[in-house]
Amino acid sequence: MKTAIAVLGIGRMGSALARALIRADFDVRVWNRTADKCAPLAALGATAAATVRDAVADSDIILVNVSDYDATRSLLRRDDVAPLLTGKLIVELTSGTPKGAREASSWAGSQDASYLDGAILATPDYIGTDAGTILVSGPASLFHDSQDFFRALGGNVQHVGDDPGRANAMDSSVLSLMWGTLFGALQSIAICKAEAIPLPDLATQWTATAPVIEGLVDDLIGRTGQGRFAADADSLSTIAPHFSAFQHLRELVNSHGVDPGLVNAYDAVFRRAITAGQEQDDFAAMSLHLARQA
């Protein structure tokens, strides 16, 4: 027999989990608030549920993708619904907090449910695909009992701790990178523009130094896991070369009135770190002034 899928949420990316469900020949139940959206799954061969009861009721795995936590708890915790999750398993997709997770899965607990929450860290083009990302947190024996199902959804699906919170943790730790370096990007931008510096002229300067960045990422994550900040021979910088380019780069946003606000955060924690008679440190050392204070 094969085993059914009832999937909430019907946007985008909820629209492609369900379809890479259906190539892989699983029983797919679709449910959204706009019926309508389900009409092109239906005619790969989904059912259309009208409500969101019909859609987990005869279900063994109730997959969740929609706008936020406190939208699946308003379809979940529902006197029609909630007694029908009783040993099932319930996998949350939809982008939430640590903490948010654990309280789910607590929830989920009391219910006689099962619970595995993720992290998509892919666009839906790559769902299904042999580079699809997805971080799962939860019991390992439930991520391990269900690998044809997430192995539907992309090669890459990864079990990442039994703590039901720890995707959500390490899917903000990497868009923090990503956002880190798109927001960087749109600075340089903008003083390429202030400078009247072409564009593409940026496009080839970033692919010749991508690798060093990424070099010194790793190098950067590296050091701080071993508590390695004090410089030595194989440090690649310290923090008192930076701070002074970084001033150079203070100077040119200000004389151009390009929007201060990213590197006056910058520059706030380098002045911690100088303040602590960090300078001539490893520049991981900087990691020391944006962790949680004891």
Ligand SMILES: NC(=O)c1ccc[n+]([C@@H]2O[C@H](COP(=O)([O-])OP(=O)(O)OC[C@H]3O[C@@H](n4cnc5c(N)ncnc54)[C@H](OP(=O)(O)O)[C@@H]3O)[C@@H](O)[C@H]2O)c1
Given for the second form:
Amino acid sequence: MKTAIAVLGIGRMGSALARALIRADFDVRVWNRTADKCAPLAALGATAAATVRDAVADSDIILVNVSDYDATRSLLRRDDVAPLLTGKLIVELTSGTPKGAREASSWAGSQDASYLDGAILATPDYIGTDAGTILVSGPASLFHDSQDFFRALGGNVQHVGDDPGRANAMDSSVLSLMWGTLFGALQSIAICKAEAIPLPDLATQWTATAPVIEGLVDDLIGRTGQGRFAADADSLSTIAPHFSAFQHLRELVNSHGVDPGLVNAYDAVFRRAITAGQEQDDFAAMSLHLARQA
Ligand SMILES: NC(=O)c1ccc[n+]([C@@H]2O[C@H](COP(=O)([O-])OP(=O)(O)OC[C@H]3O[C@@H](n4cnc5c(N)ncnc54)[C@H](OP(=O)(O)O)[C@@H]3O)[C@@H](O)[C@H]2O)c1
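Swap state to the form predicted in complex with the named molecule from the form predicted on its own:
Following is the full complex, with the preceding chain placed first.
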């Protein structure tokens, strides 16, 4: 018998998840607050459920993908739905915090339901493809018992830990890398505009320097992990030349009236490191001045 899966939330991402499951020949029931979004999936073979209760009733796995955990709570923690979750696996793929995932896992346990929490590190077009990345946390045995289900969602679905909060924590950490780059790009664009540099020229330089930046990030993560903060023969640079070049950026940003919020934040971390006497240390020593100290 086919595994029956209820997909609650048929937005952009939920639609992609449901489509991938239909393609993999699961018995898919879909429910969405705005019901007409289910029609294209029904045309592909899913059963459109009129209520959450109908979707959940005979399903083995309850996949939730709505806007936030409050929305999930409003769907599952109802007298007509919660008792139906007993013995089933809830897979929460809505974005959230580690705390939210741990609380949801504990609530599921109180209903005698199993729970895995996931974070999707991909856009909907990656779902169901070999490059689709989803991080999943919670009991490893539950993940391994549902391999076919997870494989249908993407080729790079990884179990990242038994703590149900781990996937969301890792998600925020990766998003920090993403927004660091995107906000850096916004500042680059503002500088180019102020200096009348055509943006295609910036694109050319981004292509040229992206591998260098990637190498710096790899080196920073590696050295911080090893606690190698003193400059050594392998150091790519110490804090001092970074701080010196940073002054040029700061001056330019201020002279053009570009929002100084980003450079002021960078400056504060640089100054903590310098005040601590670490100017001649490897740039990795900067991590001691942003991270919470043990
Ligand atoms: N899109 C991406 O690239 C992407 C990537 C990674 C992770 N995610 C995560 O995936 C989740 C969904 O994102 P999305 O892009 O699919 O957003 P979306 O297109 O805006 O869809 C949001 C979904 O949540 C439902 N919803 C919102 N509030 C609700 C409530 N109170 N009760 C019931 N349903 C409710 C919406 O129902 P209605 O249709 O009725 O409004 C819709 O199905 C988010 O947690 C997002 O962070 C998205």
